[in-house]
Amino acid sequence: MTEMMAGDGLYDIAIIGGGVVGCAVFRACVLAGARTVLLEKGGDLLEGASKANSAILHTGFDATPDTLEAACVQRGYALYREICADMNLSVVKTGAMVVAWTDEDLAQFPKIIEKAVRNGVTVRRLDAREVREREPALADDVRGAVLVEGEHLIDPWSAPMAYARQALLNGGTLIRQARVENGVRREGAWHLDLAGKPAIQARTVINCAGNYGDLVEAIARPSPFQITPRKGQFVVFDKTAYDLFRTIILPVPTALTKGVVVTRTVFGNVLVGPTAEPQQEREFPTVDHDNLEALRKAAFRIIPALREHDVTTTYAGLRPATQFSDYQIEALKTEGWITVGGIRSTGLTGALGIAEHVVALYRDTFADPAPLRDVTLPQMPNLVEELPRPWMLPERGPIACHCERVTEKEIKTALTDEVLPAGTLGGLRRRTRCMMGRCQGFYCTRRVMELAETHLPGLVTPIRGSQRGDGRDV
């Protein structure tokens, strides 16, 4: 099954929101046997909160015990480890250290260890000598650390793309540019009005709308939670810094945030962030000089040698925080509705666990379809530096993006994929990493546009009138 037009009969389930959680729920519902449609308001998946995060597969060692978030994160962690090899998804074991720099930090270690034990995660306390032996590049005044061996790095975009792709390969339906404007429930089914498209009908709606979760929830009821997006800014150092360290470096957390993380990425960079800034803007996260400079200084404080390496880019993401500390997931039997709200920074790890929980709610509350047999598995292209990539092959053909070593063949494949082709330039970048390297597209943008212009309408416009130039205005 591939992408379909709206108005295609009555579905068992309509999912609103194509972020990482929506994609995971989409996969779980289809594999459970429900006729399911995923509605995404953007031109491609992962256009909202899920396009920016720290790309870490968490053990859940620091989650609040006995919460729904802790249960979903731990289950999601286990499920990802189970399926990643079958889908050719990356997982790079690095471990993490919660590092103490002061007596006050050291005083928090017993609580951190106790919480990890209650969450069933094995951790180990290291003294200053052991920390320096593991990571010599850390600043000399490190006082100790709590080591969490089970933390991993993953590709934050290929994973949710794989979930959606498996759903499509097994009979699911995706409609992009499908913003839900309103809905009414009559005769046991929801009639959802889509902007500029025919209405969709479904017996059950699952709200996975992320930063718009409370606004979508108002279709079914006055929302019991309010989204206050929490902005996180990040600084990305050049690949030259990659070999400075391997372990994810975490601070001792506070009540508001887990603090500034210094970590490698699976793409060969070093990432520093995020900030934690509550705001009202839901769509466009911005970066600012003062916070980025504070992140840079924090990075230098932790790993002084980072001063010798360039920053190649910065970015920011918005996480759908609510007034509650736990996930807001609930089935409303009378309304034919399942709420999946308040999924913050742990959503990437927790997505598969959330999806499993949501399907259990669906079976207990609404219907119990027969699970699919002979399920088709997707095979995702590898973008991870530690594994072989297409540019290494003799038959690779021309390279379009030399910073990230992306071949023209990879770009053409992402644009012409029969199941889930790139729908936007951002979607193309997330599928291939073109234009995401050291030059940030300065050298490769023209060639990428030439390859993409017939597949992404409106991407390239001709220069008109008195505008100068002999090519195209991108």
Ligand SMILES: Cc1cc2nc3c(=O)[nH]c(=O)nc-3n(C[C@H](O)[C@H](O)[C@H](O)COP(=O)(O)OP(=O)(O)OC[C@H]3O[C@@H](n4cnc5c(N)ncnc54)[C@H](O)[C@@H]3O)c2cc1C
Second form
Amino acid sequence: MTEMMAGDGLYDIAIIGGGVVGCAVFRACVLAGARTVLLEKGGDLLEGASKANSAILHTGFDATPDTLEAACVQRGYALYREICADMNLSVVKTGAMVVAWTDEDLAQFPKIIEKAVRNGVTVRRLDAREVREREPALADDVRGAVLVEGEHLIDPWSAPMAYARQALLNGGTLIRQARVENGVRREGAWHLDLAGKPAIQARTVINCAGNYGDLVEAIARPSPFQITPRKGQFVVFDKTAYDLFRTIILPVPTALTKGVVVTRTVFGNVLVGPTAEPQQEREFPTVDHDNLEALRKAAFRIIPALREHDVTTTYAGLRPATQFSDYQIEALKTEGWITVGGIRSTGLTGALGIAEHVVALYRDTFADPAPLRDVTLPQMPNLVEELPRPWMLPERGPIACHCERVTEKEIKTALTDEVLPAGTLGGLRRRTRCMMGRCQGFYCTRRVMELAETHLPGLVTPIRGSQRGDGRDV
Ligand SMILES: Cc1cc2nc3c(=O)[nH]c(=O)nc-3n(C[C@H](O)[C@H](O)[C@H](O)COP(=O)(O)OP(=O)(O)OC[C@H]3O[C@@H](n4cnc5c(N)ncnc54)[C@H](O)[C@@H]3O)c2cc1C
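Could I see the form predicted in complex with the named molecule next, after the form predicted on its own?
Full assembly next; the chain just shown is listed first.
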């Protein structure tokens, strides 16, 4: 149940990539009874695409019907809701409205409703009065909406951490700072070369490498897909804006873009974005003034009262997009390999559905182990604003981060946790929310660093500029 050194015998399965998809597949493989190792090149999990998204648990109402993505999103949505309470994972029901501002927008409603119906998702058309009754802060000229009651917000980091944690608690192995550089298949097993660590052997490899999916795929075969990361920039408004509205506000999509979403976060902020910008760079999504300004203006157009509220921070994420619109999931029998690629815009929701699908492929193609019995469940600490948090307890002790009300005890626990301790400063932030509030670490960085250095000497690398908090020295 721990992170182990490499070179530990032959695994049934080696998963490459510890994003939300790799974590969910890790959990499913371990629970299915396979001896599984998760290999992540970063110092912690969730350092790639899964670091930054909109944190919406989608119903899949707008997915292209009869695609693998639609199936995995719907199954992932159902599975998350099935297991979240058992692991103390959040799910905040807000509903979403696809809002029309023009005649052209209104003309799209029949198509949107028809697609939702084909996807088996219940939606309801609202007129302008009903929209304003539900969300009075929307601009006066709103013309109507399609209401999707089933859309939810979740904590995008605790969920995948819980999947990985459950895998570790039930016998899985995680190796961080384990970049798979190459591999050869000999006598029915893969020998994977890790940068600076002993090689790993596994009968089957599952490629969950996100924005590096095509490069990792080339270990097994010429990749049938190419990744062109699609950047999404966001503006985050201060917690003072949280009470302006509750429903996720979606635009009517056009042929060119899905448009700007205005949503709350479970952490008590308001999020506006994302953009959709193809780029070649796979690792470091930057933000730029013009796009952020355009997002701010779009947000003011939708909810005018947002003008009265400050922007707390900005960030960007990278979707692992390919030349195909659907997920690229395939089992290669001769190669002993399962490809899980191109999980671009819906992976947070789809992950548990993808994992179930991957295990079914594994059973059909490679081996059929006996599923684990007496499965141990992790209990995740709550970071969600609407539920009780540790700072509210009388015995909470000192607070380290006052903006996000993170106690020193929470930080120490995240650093010294026996199962899955924070491996980078970014990982610590994602586990506790320290340094993520209004001051963006201006006041608490020093104390957080002291705590981090005391508990894990050498953990924290110097930080500069926009890479702040990601544990990278740039
Ligand atoms: C702007 C934006 C908004 C989004 N909003 C939502 C949303 O609201 N709801 C939703 O459901 N989804 C959303 N998504 C989609 C979701 O975030 C992605 O689909 C998901 O994060 C993809 O996860 P992944 O595990 O495939 O990739 P990643 O998270 O990138 O994981 C891949 C991992 O592989 C590791 N790796 C790469 N190469 C190697 C190697 N050679 N050896 C070892 N490790 C390696 C990387 O370090 C990385 O950690 C959004 C995405 C973006 C960018």
